[in-house]
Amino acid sequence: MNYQEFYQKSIEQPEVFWQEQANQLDWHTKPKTILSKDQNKYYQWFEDGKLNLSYLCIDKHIHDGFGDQNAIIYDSPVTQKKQHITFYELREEVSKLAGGLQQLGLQKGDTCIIYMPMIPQAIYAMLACVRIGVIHSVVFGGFAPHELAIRIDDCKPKAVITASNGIEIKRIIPYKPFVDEAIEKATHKPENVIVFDRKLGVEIPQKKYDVDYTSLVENALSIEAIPLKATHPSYILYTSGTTGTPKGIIRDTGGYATALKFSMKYVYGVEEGDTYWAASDVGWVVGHSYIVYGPLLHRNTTILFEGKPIKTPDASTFWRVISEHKVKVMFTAPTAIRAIKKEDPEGKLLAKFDMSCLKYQFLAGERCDVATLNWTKEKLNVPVIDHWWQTESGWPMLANMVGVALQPIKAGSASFPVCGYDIHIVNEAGENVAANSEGYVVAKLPLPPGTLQNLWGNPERFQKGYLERFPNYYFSGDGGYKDEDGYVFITGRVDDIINVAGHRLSTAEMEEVVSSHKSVAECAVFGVHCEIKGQKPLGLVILKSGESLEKNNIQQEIIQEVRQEIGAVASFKDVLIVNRLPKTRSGKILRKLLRNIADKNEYKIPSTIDDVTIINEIQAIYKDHRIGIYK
């Protein structure tokens, strides 16, 4: 097949492509009416079709004679746990909790947050919820209470699933007394929290509104799947704002199952069947896409790894994943891979398994750099293809499509766009710009099915970040430029937000921290380069008149409350104390400034500055505490 006539026919005609991909999913009313608007005058997708994600990702394949296959392999090196989950079993647990759910009175519309490890039943709880028409909101387990707390204020859970506890390296981590306090805090407060004991021998306090999740299931009557409209929102899920409150996304029913089904055949080259791997956390897009919804759509079995890269119990873990389940297709972010370099450069690990089953190395999450790129490829003999996507999209924009045809491979761009995603680069007048000169990642409307639909309760805010600024395109907030031969290559965010493992963190809500400690007078918080996680959070510190680092431990304390209201994700943990920071004569902080100097970049000296001296009282700082690319 030819990847620029098929590209183009989804471009020029989206009607149609569409609906022959549409075609190929088991839909209970097939849509007649392709493309419309809603009531905002925003794109949707089969408006009149319906359809259940949860009966296509098991009830289908059970129907056509794969009830035996299996569907999900959990395989947990921290609790040295392995489980084979067959498509009629995950039926099971699936329709019997849906069941549970109906029963404490959670209907077609309500909310429901799910703050799980990542367990099978974190599974469970995601397609018992789309399969009654609950939309479900999963929020990292990684997030401390008062994050939680926020969304359970946004989206007004009727129920919260939770368990008692998740595992990291050497130490528990107590969901359940997390739950407790972020409902403590919140305003809203859930009827239920449902609770998995893993039986771990930790303790869980009781409260009146629990409900035991195994009692749940066991009395449970097992529910069918309800037929749902396309349009009905499937999840809500979370993603950092640059004015530090979350932004939560909304994704349809009917356009992403059609984009999904897709993207696992031609983006990653996947056939039913197959095994595949991402290596996330349901807690993020790549976990809601492509650990639970895509694999199980398209028949996949999917890998539910509950560990890291490293230390559980060493660098040669996903090595071993990937030959013992004969995974195909596997997909990690850069951090991942810079990881199992940086403990095992020689790739020495590596050559102790039989990794014939891999075929390709997907990446993505953050930009990957060259050399981790080369590296990969090196090591594992298979293409290592780096892609681009947002929580936004909910499926890849740029990618390499492999189940198209496979293109040579440019270290340091995301290859082509996606099917769909009429990609553009613009100045700040939205006009195209020409090849190798940066500008602004857009997407022409509409985008393709699969996409976000809104922001939860905040259509406004949806307008004003995505749509506004580029009138008829989709503004991704990320800058780029295009190559001579279409290859798209992506520099990375034009606001705050950070990329810090392929988690996307906003440094306006460290901020906001930081300046609430009670000796700061002012700060800057910022994302510089990080060798092995990509970026990292620095925060810069103007310590009221009077106090002193002798009188007490501020740098230690000021991330140690980063830590406790963001969580241990955002890896916060460089304070430095400075006299000033470089504003314009407006008052505005200078933080790309800040960020360059610290990652040794080129960089100009803004003509706004009110006093240019600072530069060097900085870099001095800088290399005397050696902060970013010094260390």
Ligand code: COA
Given for the second form:
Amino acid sequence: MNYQEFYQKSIEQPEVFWQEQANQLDWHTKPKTILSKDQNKYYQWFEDGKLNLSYLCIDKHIHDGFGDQNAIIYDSPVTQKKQHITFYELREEVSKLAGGLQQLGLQKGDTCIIYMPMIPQAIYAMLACVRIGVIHSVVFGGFAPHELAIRIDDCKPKAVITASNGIEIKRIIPYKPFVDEAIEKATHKPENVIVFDRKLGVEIPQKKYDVDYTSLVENALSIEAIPLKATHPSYILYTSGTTGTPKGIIRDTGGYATALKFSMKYVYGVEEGDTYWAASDVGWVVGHSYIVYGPLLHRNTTILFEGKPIKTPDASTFWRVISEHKVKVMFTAPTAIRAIKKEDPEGKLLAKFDMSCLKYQFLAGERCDVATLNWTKEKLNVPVIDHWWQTESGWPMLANMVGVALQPIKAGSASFPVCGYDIHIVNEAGENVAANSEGYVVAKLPLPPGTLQNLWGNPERFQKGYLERFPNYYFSGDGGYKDEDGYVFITGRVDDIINVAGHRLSTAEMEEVVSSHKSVAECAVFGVHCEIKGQKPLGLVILKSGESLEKNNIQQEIIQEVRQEIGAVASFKDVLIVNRLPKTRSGKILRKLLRNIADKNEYKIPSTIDDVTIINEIQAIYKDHRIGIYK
Ligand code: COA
Ligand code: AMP
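Could the form predicted in complex with this ligand be given as well, to go with the form predicted on its own?
Everything in the complex follows now, all chains and molecules, and the chain you saw is the first one.
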């Protein structure tokens, strides 16, 4: 197949193209209207079609005779457990949990938060919700109770599904107490908290609203999947924006199923029945699309891995999982590879494993540096594909579409636009820039199926944040350029979002916490280079005059507050006390300048700076504190 022709068809005849792809699914009611507009005058796909994600991910495969195939392989080095779950078993678990949710009064259109570690029950919970049209919102376990409370107040869940605990490298994460704390902080009160006891000896505090997951499922009736409109929201997934409040991305049902099924075949190059592994977390978009829905829709065995690339128990874990479970295509973040490379620079641990099953290694979540890409290619000896996408898109926007035809790989580039995405690089005025010139990365509307529908409860922010800046285009928030051969290079965010170990975080949100410390007069938080995590946050703080606490104590208190309010995942571990911050004459803090000085990048001193002498001052402070060292 020819990529250019296939791609061109998706852009020139989007309705014909996506109707053909939608036909690959088993609809309850096939759509006749392919592309239309909703009440906000935004595009929607397959408006009059009806289907169910849970049916497509489970029951369909059983009807087709694949009930005995493994749907999920749960591999948990942190508990030393492995479990193979067939489609039959998956149906039993999911349909009964759906029955239990219904018994508790959850109905189509209600919302439900899932706050769980990487255990099969997290996937059961997601599939049980979509089975009955309950809109789930999975919250990543690394977020603190305060962040969970913000999400509870925003999506007002009728119930929360959680577990007794999670397990990190050095400690137990008390999920249930975190949920209790979040509910206490939130204004909205969910009716029930469904708790899965992992039976690891962790004490579970009891509350009136608690329901035991295991007894709920044991006593419930199995529920069949109900037909849902293609435009019914399957989930809300919160992601960082440029303000302190996260944005609830709304995903539809029919467009999402179509896009994911398409991407498994044409982007990732997997066939039905293959084993596929995305080493992410169900709390991120990668987890939603490529641990749960994508592989299961495409009848792939998906790996659910509860561990880290290193230290669980060592840097060979990924290779062990690939070879033991015969993974054909694997997806991880460059940061995971950098962590492995640091522990095992020669890749000696690979020699123990037969890796012949692996066909492609995909990387995404952050910019992939050339050294990491080359190391991975050399050690694994398979094509290593950097691809670019976001929570908003839900599936890849730029990739080397190996299922169509593998194109020559250019290190540093996420290759070409994926079918359906008409990607342009534009200047401030919205005009296309010349080859190799940097600009804003935008995609012409309509976006293909599967992409965000709106922001939960905030259509104005959706319009303003994504659609207004460049009319008729979706604005990604990333900068980049296209070279003379059409390869696209993503250079990074053009806003205050940073990417720490592949996790997207808002520095504005961290600034809110830092500035609320009683001793802080003013602050700036921004991302600096980190050799393992790509970026990490650094806070510069001006103290209120007459502060008596030791500087060191204040720094530790601020770090603790960010950990407590946002979560450990923010990796906020560096605070420097400064006397002043570089600003423009109108009083705006020059964050980009601060970042460039810290990263030792070349920089121009903005002509608007109010006092140029501060630059030497900042340089001296950075030197004293060894910025950029991974801790
Ligand atoms: N629940 C609770 N806490 C969590 C968590 C979870 N699900 N995930 C991470 N955390 C905590 C960690 O314990 C750590 O806490 P600490 O400061 O007490 O050590 C903190 O959040 C930062 O975690 P992490 O980003 O995982 O860093 P790390 O230093 O523990 O490990 C890597 C470094 C590189 C091994 C790790 O970041 C990694 O595996 N990266 C790949 C992540 C990935 O796949 N991202 C792509 C998402 S699409
Ligand atoms: P998230 O929404 O958490 O998936 O984060 C999306 C952001 O991560 C994007 O807007 C990019 O800034 C960054 N990103 C993801 N994949 C890549 C990639 N392959 N190359 C460069 N940046 C990436």
